[in-house]
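Only one chain comes next, encoded as structure tokens, the form predicted alone.
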Amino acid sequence: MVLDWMPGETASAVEKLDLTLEVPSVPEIDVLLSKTVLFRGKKFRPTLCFLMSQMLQVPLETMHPYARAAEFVHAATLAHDDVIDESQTRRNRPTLNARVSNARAVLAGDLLLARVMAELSSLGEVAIIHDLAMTVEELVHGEWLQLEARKIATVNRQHLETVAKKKTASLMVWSCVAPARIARLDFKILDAARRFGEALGVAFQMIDDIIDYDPTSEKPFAQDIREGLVNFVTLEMLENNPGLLEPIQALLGEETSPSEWPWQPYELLSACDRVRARAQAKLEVADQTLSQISQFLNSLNSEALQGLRSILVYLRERIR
């Protein structure tokens, strides 16, 4: 992930983050993971973790195992999601399940989660481990809710926001809260870090949904519809034109593209604009929350604060 600004120490910590997974009994797992769910990831969650810790003046070396845990949990969810979605490619490369099998992909994801529990338990930070366990539960609940709504065109905004908070934002929240726990900060800062991560995560998902309808992106156009899912952009089109309900319902879960999409180009552009505005509003909430955190603290690292704000700039740039 290329930001406008990142403190040199944070950039170095992200670059040097060790994501190897040595499993003597099954040595091929590390190679398979490094070629799939751990291949050239943006390390978005570790970056959040390091920047928040630096802003709160927690030594970066202290946060290495937690940043590693965040990326491993994220990778585990990708491995499991690809099985659930029956995906054959990710980032234009074969998925883990496509390379081996669904069963081995699930086991590899389970191994990542087990390694996270083992490594973090040795550090003795029970509250952080508890937070992460609840985060994994949120991830599962988010995926469960999304599965329940598959091939249903009548989902509402509350459902999509709940799924976004649980499936996308929850691990970002943990990445922001863990440094605050290490710093032994009070509830108001923990709560602010949580609100920052949640606003950021929901905005991230909205932006991803806009990109889903970008014909120049790496993903196939309208991939969510092909997977049977209504996303934020699709919802905007449905709310603005109820006549699209029946044709979109018929498309949900169809792997092949229709000869002609049922919406007009202007309807899609307008829907993307409305989701863009909602994402911008969430990013503004995140920015305001950073200001609150800075006011709560007696001292902070201003360079790291600037780095966190660069993440907001980065996300805004993705949807221009």
Ligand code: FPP
The other form holds:
Amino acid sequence: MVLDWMPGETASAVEKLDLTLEVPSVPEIDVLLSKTVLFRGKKFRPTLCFLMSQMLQVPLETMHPYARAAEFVHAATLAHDDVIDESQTRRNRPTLNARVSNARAVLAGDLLLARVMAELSSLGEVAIIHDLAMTVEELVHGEWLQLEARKIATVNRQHLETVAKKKTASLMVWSCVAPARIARLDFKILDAARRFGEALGVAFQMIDDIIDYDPTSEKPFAQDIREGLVNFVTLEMLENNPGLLEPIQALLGEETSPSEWPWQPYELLSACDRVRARAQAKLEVADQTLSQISQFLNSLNSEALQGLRSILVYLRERIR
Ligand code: FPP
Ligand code: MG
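Give me the form predicted in complex with ligand FPP now, not the form predicted alone.
All chains and molecules follow, beginning with the one already shown.
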């Protein structure tokens, strides 16, 4: 992940993160995963996990299996998500389901989860494993809620925030809380780590939704609309102009061309601006939470604190 600034130890731990599986029973799964959901990921969650560990003065080698687990669970969710969304490409390459089949993509995701369970259980940190099981449940719940809202233009902000917390923020929260658990820190720091991950994750989703409407991004323009989903930007347009409700409802889940978009260009631009401001406010909450953590601790690694702040800068830059 290209950050404004990252301590050398974290940068090297992220770079050296071992993402090989070696599955003797089904050797081709390794190759398939390394060409798809494990191919050149940003390793955003491992980065969070290592930076939080370094800040809390937990040795990075100790966190390696947890950072690996975060990336494997993330990769499993992508394998399954591409089946659910019937996506044919990810990061400009054919998805696992497009290369083999939906059934095999689901199984490959299951295998990643099985590997995580086996590796983490051998370390005996029951609270972290319990947190992860609850995180997987949140991921499923978030995806489920999103599915239920498909083709419904009247979804509200509370629904979108809940989905973002569960689907996007929950694994970031786990990646931040696990180091605090290893450091045996008390509840108020665990809670602050959770609030940091949550604010960051919701901002991340808002930024993704702005990028969904960016014609210059690598993703297809307004893909969420094609998938039948109202995102934070669409919601903002609908709140500002209720007259868009019917035409947007008619577009949800359809393959449409730009000539059919019912909004005016300025409506889209100003909706993106408002979502940008909301994302910025979440990033500020995340920043304040970092300040609280540093006040709670007697000592911390200030380079890693700066590294975590540079994640906030990186996200801010993504939507400039
Ligand atoms: C990507 O969303 C999807 C997620 C972040 C979570 C998906 C969760 C599940 C499929 C349920 C849980 C599954 C497991 C294996 C625990 P997106 O479609 O908005 O983003 P995209 O553009 O990257 O596809
Ligand atoms: Mg998807």
